Amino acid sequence: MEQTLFGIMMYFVAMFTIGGIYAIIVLGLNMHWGVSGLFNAGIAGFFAIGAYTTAILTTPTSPKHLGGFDLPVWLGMLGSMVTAGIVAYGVGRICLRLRADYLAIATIGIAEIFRLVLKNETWMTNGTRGITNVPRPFEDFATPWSQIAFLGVVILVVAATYFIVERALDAPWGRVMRAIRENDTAAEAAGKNVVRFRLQAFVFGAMFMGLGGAMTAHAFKFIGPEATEPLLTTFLVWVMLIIGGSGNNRGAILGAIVVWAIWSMTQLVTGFLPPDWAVRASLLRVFLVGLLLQVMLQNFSGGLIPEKSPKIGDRQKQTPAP
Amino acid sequence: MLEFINFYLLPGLVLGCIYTLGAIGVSLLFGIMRFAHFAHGDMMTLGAYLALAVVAVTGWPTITAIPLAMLGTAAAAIFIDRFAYRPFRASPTIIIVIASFGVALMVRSVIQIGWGLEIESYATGIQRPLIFFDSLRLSKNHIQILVSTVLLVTAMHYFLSRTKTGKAMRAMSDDPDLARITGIDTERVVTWTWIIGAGLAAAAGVFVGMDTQLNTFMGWNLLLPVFAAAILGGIGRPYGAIAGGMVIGLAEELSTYPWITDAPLLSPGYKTGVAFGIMIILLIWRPSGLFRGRVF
């Protein structure tokens, strides 16, 4: 009995850890799509960039891949955010002048190119075998405490991310972004540099996607090229945002937790089926999540927690309406 | 020289045919319905697997299964349009792009549930190439692909230029509001766009299967070069898509030829990156493509 309880607790700790990491990525996507209306279909690319950057920076020196610079974890995560941001800047400079569809195509391209690099540049990434021995904070602790402590780190990072993006949205910057999303011509007429604001939002969001990738590498202590598999990263993250409520940061976090809970628990169920059925059931699961996305988009486009316009608050007091 | 023709030029042309057929659909759909159809690659996969089913049931040669695969895929596309895209006709088009992203995964998972995850092929055993003039080697599959593509593209040309529906399609691609005012039944045009786009995509999928193998990710992997070909040809320009597809296909194959030194110019592992490189260059300097397509 006690063993079962312990197992269940560990399961939930693991579930919330991964769900929390997804929440960071979904907050990044909310910055792109929810707030700025930028369609990023290559989340997997930024995710992988972040994951590999921190893996190379923080692992002990190894002949199998580039470096192993043995830096502290926080520095690795910072490095991940910076590299993801730089790549996003390059992509954004090229594509943000054009309509959203082009950005979608180009971001898919980035993700695919990055997958090619990961597989081919063995000297840097150890090819398909991936990078092992990525350190995890608190991994020296005894079994339950190590995982729980890491969950604490994840929760802390989610909270910090939430605070930063929420603050940005409430600031004049966030209001300009919303204005651009709703009507970019009008925003431009009001003297806002639309392309520059979009570029800022794109880099900003991509940094959190890189951070999410870095956290994943630390959580699993391993990163391989399957990380760029579009299904588990790009698609699931999109479903999370649409279901949670795009444009709302709380919705983004809730969507990440709910969808991840559904996803991982159905995996638990399919695990009990005979192997032949288990494969089909897991494929059926992908189909059903796709269907869920359709239903949400068609009927509840606001998501679980729809977007709320920021309060006008103090401003109104200063300049009362005539 | 002959090695160049046999192992680089001919495969390049075959790949170009495949990209062309995919890019025509993407270009027409983008022009008429104003959205980038992300499920197009998986339409190709669907066509390829439908042909596999036809071949398995009837034992016909693969090439004769193509019309049935095209019909089946077109029917599936019309069904998907009714169910997944039509509710968003009045929404911002980017919502349809998201929906098509989901549809891509749904189509793929249906294929995976139906046929499994293993690699399949239409015919087993090694096919000997036909040899012309002692040294020009042409495989039977390649001849079939090249000839069928020419036939399909010619048929599309007659449809677009001679039939009333074809003209309505071009009119709607130029200006949807004007087309509606002049009394064109836009839903009918949309249906025909799906029939042509999905039909050609299915044929392209079968050709990929004939040229190499079938796996459930084949379409997804084709998506990027197909988009690149459509942008290169100019969005909404089906004739441009032919040139775009050929250029991208040839560029991918020829990039691995040892042009300067004895080593391949580009490591074969990066072959698929060529399409992306061309696309990025286009987006920077000439987003309208070679033939002055539309820039949205």
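We call the rigid core the largest set of C-alpha positions that still match within 1.5 Å between the two forms. Numbering follows the first chain given and starts at 1. No experiment lies behind these values; they were computed from the predicted model shown. Compared with the form predicted on its own:
- Shown in the overlay between the two forms, fitted on the rigid core, is a CA shift at residue 293 of 2 Å or greater.
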Given for the second form:
Amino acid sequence: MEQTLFGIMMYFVAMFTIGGIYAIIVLGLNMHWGVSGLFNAGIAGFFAIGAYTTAILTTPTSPKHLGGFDLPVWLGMLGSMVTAGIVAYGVGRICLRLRADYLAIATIGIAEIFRLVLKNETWMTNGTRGITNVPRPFEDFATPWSQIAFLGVVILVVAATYFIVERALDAPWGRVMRAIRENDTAAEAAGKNVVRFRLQAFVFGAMFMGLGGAMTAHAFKFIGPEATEPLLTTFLVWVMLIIGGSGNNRGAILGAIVVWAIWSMTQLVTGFLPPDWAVRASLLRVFLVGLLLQVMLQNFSGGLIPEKSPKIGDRQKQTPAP
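The form predicted on its own is what I want next, because the block you gave corresponds to the form predicted in complex with the partner chain; please supply it.
No partner chains or extra molecules come along with it, only the chain itself.
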């Protein structure tokens, strides 16, 4: 009985750890789509850049891949955000003048280029074998305290990310971004540099996607091409945002936890299936998530926690954006 309870506890610790990491990525996507109206379908690229950057910076010296600088974990995560932000700036300068579906196509293509480069440049990333021995905070603690302590780190990072994003959206900058999302022509006519503001939001959101990739690498102590597949790092993140509530940061966090709980719990269901069906488990999981998305879109178009417009009194308190 004690072993069963211990197993259940460890399962929920792992589930909330990965769910919290997804919440960071979804908050980044909310900056793109929910706040700015930028259709970024290349999340996997920024995720991969962040994950490989921290792996190269924090792992011990190895002849199998670039780097092995053995830096502290916090420096690796900071480096992943900076690298993802620099790459996002270059991508944004090229793509952000495109509209809606054209931007989505461009970001998909660029993300796949990044992923394939990281997969095939063996000297840099060890190719399909990936980078191992990625350090994890508190890994020297005994089980289960090492996993619980890392969950605490994830919760702190989610809280810090939420605080930063909320502060940005409550500021005049956030109001300008919402105005651009609703009507970029009117915002431009009011004297706002639409391209510059969009570029800022694009870089801002991509940095958190890179941070999510970095924390994933530290959570699994490994990063390889399979971990950056678009199914897990683009499709699932979009579903989380839509179900949670686009434009609402609390909804983004809730959507990440709910969808990841459904995604991970289907693994338990597949254990009771016949062998032939167990092989098709991944397809069943995609079907269930897709079905949930359809139900949500038909019954709760705004998500579990819809976006709320600022009150008139709050608007009057805001100072105009520069």
